[in-house]
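Have a look below at one chain only, the form predicted on its own, in structure tokens format.
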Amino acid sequence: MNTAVIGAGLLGLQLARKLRAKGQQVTIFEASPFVGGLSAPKNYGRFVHDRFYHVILPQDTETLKLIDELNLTDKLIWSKARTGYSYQRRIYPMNGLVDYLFFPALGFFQKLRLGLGLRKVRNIQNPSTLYEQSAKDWLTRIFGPQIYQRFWAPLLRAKFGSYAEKVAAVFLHATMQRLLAARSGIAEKDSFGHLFGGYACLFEAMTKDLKALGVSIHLNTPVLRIFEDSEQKSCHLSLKTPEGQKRQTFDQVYFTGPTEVAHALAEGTAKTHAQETLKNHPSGGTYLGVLCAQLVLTKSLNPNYILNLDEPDINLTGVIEYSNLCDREAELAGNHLIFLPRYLPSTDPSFDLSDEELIPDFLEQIKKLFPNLQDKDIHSVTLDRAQRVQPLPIAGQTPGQNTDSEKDLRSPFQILNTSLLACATLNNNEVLGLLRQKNFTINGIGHDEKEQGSSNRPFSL
């Protein structure tokens, strides 16, 4: 079988590996000049590291399995990462019970209720019901209005902006469960992991592995049109290649980008499939994007890896000081690497601005937060952007039950992307887990009959 995978991010590359293991001939098409998507590396001049910030947690079994398969376990480094909370221009540690007890923004009984509420969150067994209510209503009910306004509301505003009061509670539940798990048991001692030098080594190994298996990877090759021929049971792609526009036909095509993009490119029954996917997985219609400035500094700003912000006049989602997680001398040539993310709706006009227009504001924000930061402390300031990062579940938009028919599951055109994640937050482990959680029958390779009624059936590869 001749199969195409559209998108060379982590999901697309791993999908191609699994398809090839089943004996299929696989071709990957990627519009950008590099593989890796949101996890791709960046050359900072003095060193190479991730363009956006990523961590690996001890419970990330899918990621750890892939690292082991690629013989990269010796590149995996575990560290105890510290978390802080900036409130009224003072940074407070937020790493355990003692820190919470001394946090001045909450009174004693509020702290007690916060702890009890977190325990209640940990014990929720069926998070699928949380699609119906907003995070604001859910957090207010569990923690009370005072704790919500003092503790949760600033974090929601910083992360979701105009979506702060619309985002479904299920997203916050997934995020909290992931972080709570990272702070429990053995993870309390070695909570955050990363690959030495970032994900560059992983994508280098995956690319080498795929090429050795005979998989073709075509970069700088955007797809212009997708047409499914139901009668011939094939899918035609129009491609913009460096040599000019071409058309190729495949028995099966998997699209790993946003559903709305698939819908814009698709024609005929492929477009109908994209419409049905969007209907059954409505988070694919609302995306958060990110503008992320990267500062390479000669000095540290604070001792925390993550600094959450409760500063109404600071227009940043947080401050991520990656050099507090990694080996600064060995990985960053002795420099300090700071990520300044600003999450925005994908439709925000800021995405149309140039780097030169955006970077001065990021510098103004960080200098407002850290007045001692001077120009002489800054080696470089760069910026990366991704307009569609996080498919966002909106309260009341409950995913539909898996109503795909056998005919649909055997369609030559399939969509596999992060909008299909159920009761989860976006991270590389969840992305890899999609290959188990969602069933795509590949022309005769059947699915598990016992999972027929589930909306998260195993990926039948």
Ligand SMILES: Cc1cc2nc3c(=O)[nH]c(=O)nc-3n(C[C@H](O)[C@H](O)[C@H](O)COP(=O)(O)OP(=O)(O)OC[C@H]3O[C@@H](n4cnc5c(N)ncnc54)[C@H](O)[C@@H]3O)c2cc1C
Contents of the next structure:
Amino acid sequence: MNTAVIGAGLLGLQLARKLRAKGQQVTIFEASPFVGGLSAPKNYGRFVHDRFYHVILPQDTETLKLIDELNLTDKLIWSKARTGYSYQRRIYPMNGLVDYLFFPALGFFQKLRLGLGLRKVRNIQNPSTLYEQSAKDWLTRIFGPQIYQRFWAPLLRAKFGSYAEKVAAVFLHATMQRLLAARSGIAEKDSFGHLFGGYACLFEAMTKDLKALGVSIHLNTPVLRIFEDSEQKSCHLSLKTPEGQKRQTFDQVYFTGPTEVAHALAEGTAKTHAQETLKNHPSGGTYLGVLCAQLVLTKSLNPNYILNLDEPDINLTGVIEYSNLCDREAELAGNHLIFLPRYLPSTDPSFDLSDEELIPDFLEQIKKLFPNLQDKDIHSVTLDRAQRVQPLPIAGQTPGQNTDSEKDLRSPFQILNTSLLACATLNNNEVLGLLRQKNFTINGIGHDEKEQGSSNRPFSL
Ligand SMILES: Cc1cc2nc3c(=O)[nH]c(=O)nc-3n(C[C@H](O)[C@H](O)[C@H](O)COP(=O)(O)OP(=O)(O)OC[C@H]3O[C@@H](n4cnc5c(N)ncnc54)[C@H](O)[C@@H]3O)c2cc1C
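Right, the form predicted on its own is done; let's see the coordinates for the form predicted together with the ligand.
What follows is the entire complex, opening with the chain shown before.
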């Protein structure tokens, strides 16, 4: 079988490896000049690291298995990462019971209720029922209105912006479960892993492996049009290659980018298939994007890896001081690397602004938060953007149950992306888990794979 995979992010590359292992002829088309998608590396001049911050958690069995398969276990580094909470311009540690008891923004009974609420969240058995409720209503019910307003509402506003009151509880539940599961040891500091120098080594190894298997990877080659010929059981692609526009035909095509993009490119029955996917997996219709400034500094800003912000006048989702997690000397040439993410709806007009227009505002925000930061401390400020990062479940939009019919699963055009994740947050472990789902039977992938350790529950595949 002659198969095309559109997208060379982690999902596309791993899908290609699996298809090749099943004996298929595989070709990958990627629009950008690099592989890795959202997890791709970036050259910061003084060092290379991820363009967006990434951590691996101890429960990420799929990611750990892939790292092992690629013989990269010696590159995996575990660190105890600290979390802080900035409130009224003071930073409070949030790493365990003692920190939490001294946190001044909540009274004793509120802290008790917060603790009991978190226990309740940990014990929820069937999160699929949480698609119907908003995170706001769910958190208010579990923790009470005061804790919601004081503690959760600022975090929801920072992460979801205008979607703060619409996002479904299932997403918050998945995020909380992921972070609660990362807590380990008596000190209860979050235990986070990363690859030395970021994901670059993993993509290098995957690319080498794919090339050795005879898979061709075409970079700078966006797919412009997808036409499914259901009678001939084939799929035609129009491609913009560096040499000019081309047309190629495949027995099977997998699209790993956002469903809305697939919908815009698809024609004929492929368009109907994209519409069905959007109906069955409605989170694919609402995306959060991110503008993320990267600061390379001569000094540290604070001791935490994640600094959550409850500062109404600061327009950032958080401060991620990556150098507090990694080996600063060996990985960052002695520098400090800080990410300043700003999550926004994918439709936000800021995505149309240039880096030159955006960066001064990011600098102003961080200097407001850390007035000691001076221009002489800054080696460089850069910015990366991704307009469609996180498919967002909106309260009341429940995914269809077993609605992807047998016919759909056998059609030559397939959409496989992160909007198909059920009861999950976006992370690489879940992305890899998608390919291992028990009843994921497209052309035999997943037939003989046991679902190992993935927290992802198949919904309708
Ligand atoms: C700020 C941020 C922080 C994150 N933190 C973590 C973390 O700590 N831990 C973790 O595990 N994960 C994290 N993630 C998530 C992780 O990056 C994603 O799970 C993962 O990269 C998704 O991979 P993917 O292959 O599904 O999608 P993508 O990486 O989006 O890849 C899709 C690819 O398809 C290509 N494409 C789209 N349309 C076309 C077309 N028409 N023609 C050709 N190519 C096309 C795109 O260019 C892209 O390369 C983070 C992401 C962000 C943005």
